[in-house]
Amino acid sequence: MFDDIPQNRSFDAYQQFVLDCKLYWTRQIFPEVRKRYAAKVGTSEPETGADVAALMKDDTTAQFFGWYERHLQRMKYSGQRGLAVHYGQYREDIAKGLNATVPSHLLELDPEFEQPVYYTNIDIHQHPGGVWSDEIAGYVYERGAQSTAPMLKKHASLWDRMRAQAMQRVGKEVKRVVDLGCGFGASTLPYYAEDPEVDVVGVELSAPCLRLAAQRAAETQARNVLFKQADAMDTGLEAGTSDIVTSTMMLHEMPPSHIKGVFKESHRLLAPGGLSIHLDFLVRDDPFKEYVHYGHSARNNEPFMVPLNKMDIVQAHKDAGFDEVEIVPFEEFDGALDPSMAAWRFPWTLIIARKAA
C-alpha cells in the first residue's frame, strides 16, 4: 500500500528543519519586515502594494524574507531530500497503490479529457511538472499541504471549519454539495464524512489527485461522494440540483476569465436558495499586507493571486446571476483575526452567495 513507505531517519530530520525555518519565517522574519517598514513610512502612509514595494527595495530584512520564502519551497519538495525526489524512489509501490481498484461509485475519469493551458503552463506551488503531470504527484502534493501553513497543525482542521461555515449559512436541508477543484480529497471529506446522507461531488482537473481521493474516501467505506474529472467552469452535472456549491484555495490558480466561469457554474449548480461559498485569499485596504501577499503570488508560482485580488468579485457573481453577495474574513485557527497576531498568515477569506430562492 502506498502509505507503508519505510521510514527515513535523514528524510524526516530534513522536512522538519525546512518546516521549523519556515515557523521561523512565519513568526520571526515577517513581524521584522513589518516593523521596519513602520519605521520608514514616517507620515506618509504608502496607498498601495506597489508603493510599498518602492519603500522596501533596498531593505535587507524584506530581501531576506523574499529569499527564505522561495528557497523553503524549492527545498521542500526538490531538494536533496525534498518531497518529489524522496517519494519518487518509491513510485512503483506508491503508483500500485494509487492505482488499486476502488468502487465505481468513487472515481470517474475521463481518458479523452484536454487539461487547460493555463493548468500546465506553471508549476504551480513550484510542485515539479504541477499537481496533474505525474502519477504520483496526488500523493506528492498530500504530503507538501501537511507543511504548507503550519500556523495550522495544533487547531481544529481548515476543512472542518470550512464545512461549518457553509453549513450554517446555507439555511436549508443540504442534499447535495459540489466540491470545485478538491485537489486529494481533503476538502471534501468533512461533507461526506460527517453526513453519509448528504450526496458529494468532488470536482478536479488533476487525474493523480482524484485517484488519491478515491482511495482515501475507499478506506473510510464512503459510499455517498464520487471525485470527477473536469473543469470546475463546465463540469457537466445537472444544473439546479446542488444546494452548496463550495471550493478551498482554487480560485486563486486560475485567470479572471475561468473565476467568472466558475460563479456562473456555481449558479448553474445550485437548486434555489442555494449557497455558493468559495475559500480564498483577498487583502483589502492594507498596502502592507498586499506588498507581502504580491510577492507570495512571484515567489511561490501562484501568478492569479494578483489578478484575483484586483478583480471586482461582487461584479462578477451579480453577472453570473447572483443578488446576495457577502465577502468576510475567515478566521483559520483560533485568534487569527486577533488583531495582536503578529506571525505571517494567508488572509483567508470567504467569498459567500447565494441563488435567489
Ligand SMILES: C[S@@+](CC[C@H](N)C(=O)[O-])C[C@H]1O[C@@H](n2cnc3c(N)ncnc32)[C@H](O)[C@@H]1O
Given for the second form:
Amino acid sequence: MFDDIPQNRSFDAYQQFVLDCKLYWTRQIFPEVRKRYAAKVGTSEPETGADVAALMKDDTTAQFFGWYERHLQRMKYSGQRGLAVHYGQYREDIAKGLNATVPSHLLELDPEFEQPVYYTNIDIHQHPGGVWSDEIAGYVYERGAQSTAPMLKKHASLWDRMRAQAMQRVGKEVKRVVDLGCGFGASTLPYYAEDPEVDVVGVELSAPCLRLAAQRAAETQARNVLFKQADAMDTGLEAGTSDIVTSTMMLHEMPPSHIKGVFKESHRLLAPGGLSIHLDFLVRDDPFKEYVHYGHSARNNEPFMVPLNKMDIVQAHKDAGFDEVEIVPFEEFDGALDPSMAAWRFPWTLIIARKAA
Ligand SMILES: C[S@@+](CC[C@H](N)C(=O)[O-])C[C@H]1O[C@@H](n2cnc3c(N)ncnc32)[C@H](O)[C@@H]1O
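Can I get the form predicted together with the ligand as well, since the one above is the form predicted on its own?
Full assembly next; the chain just shown is listed first.
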C-alpha cells in the first residue's frame, strides 16, 4: 500500500523542486511570454494559434517556456528521484498490497479486456508506459497529479467544485452517478463520500488505476461505489438508470470518433431528465490561448487535445440524441476567470447537456 512505502526525503525534495519550478513557469514565465506577445503583435491581428506561433517563433523566452514545460514533466517521471524509478522499487509490494486488500465488491476488472489501440500507442502526458501498463501506474499517476496544475493546491479541490456544479444543475433526485474515465478515483470520490445513499460507478480502462481507486474508497469505508473496467463508450451498464453521467479530463485523451461514442453512451445511460456534464479543456476565439494550448498538446504527448478543440461538440451531442448543449467556462479555483489573472491555467470548460424528460 502507498502508506507503507517508506518516506524518502530525497525523493520528496526532488518532487517539491519540480513543483516549485512548475509554479515559477506558471506565474513568472507565462506572463512574460504574454507580455512579449503583446509587444510583438502591434497592429497585426493574428487569427489562429498558428499565426501566433509564427510570430513568436524566434522569441527566446517563448522557446524557453516550451522547453521548460516539456522537461519539467519529464523530470517528474524520470531519473533517480523520478516517480517511475521511485515507485518501481516497490513494484512487488504495491502489486501484492493492492491484490490483497481491495474488497471485491468495490472492483470489477475484466481479465479479457482489450485496450483500444489509440490508448496503448501513446505514453499519455509523458507517463512512461501510459497510465495502464504497469502495476505501479496508479500510484505514479496519483502522486504526479499533484504538480499538473499547481495553482490548484491551495483551493477547494477541483473535483469537489465539479460535483457542486453537477448537483446544482441536475434538478432532480440523484440516485445514480456514473463517472467516466475515473482514473485513480479522485473525480469519483466526492460523489460517493458526500452521499452514501447515491449509487456511484467509476468506469476506467486502466486496471492499476482502478485498483488504487478501489483501495482509496475502501480506506474511507465506502460501500456505495463500484470501479469497473470498461470503455467509456461501451460501459456495459444498464440503460436509462443514471441521473448524472460525468467525466473530468477524459475527453481530451481520446480521438473524436471515441468522443462521439462517449456522448452516445452518456445519452444511453441517462434516465429521462438526467444530466450529462463533462469537464475538459476548450479554447474559443483566442489565438494566444490556442497557441499555448496546442503547444502544450504537442509538448506533453496529448495529441487529442487539438482534435477535441476542432470538433463540433454541439452537433456531436445532437447526433447522440441531446437537444441542447451548453458550453461554459469552469472556475477551477477562486478568481481563475478574473480577467486580471495573469498566471497560466488550463482552459477549463464544462460541456453540459440534458436528456429529454
Ligand atoms: C486525465 S485522466 C482523469 C482521471 C480522473 N477523471 C481525474 O479527474 O483525476 C483521464 C482518464 O481517462 C481514462 N480513459 C482514457 N480513455 C478512456 C476510455 N475510452 N474509457 C474509459 N477511460 C478512459 C484514462 O485511463 C485516464 O485515467
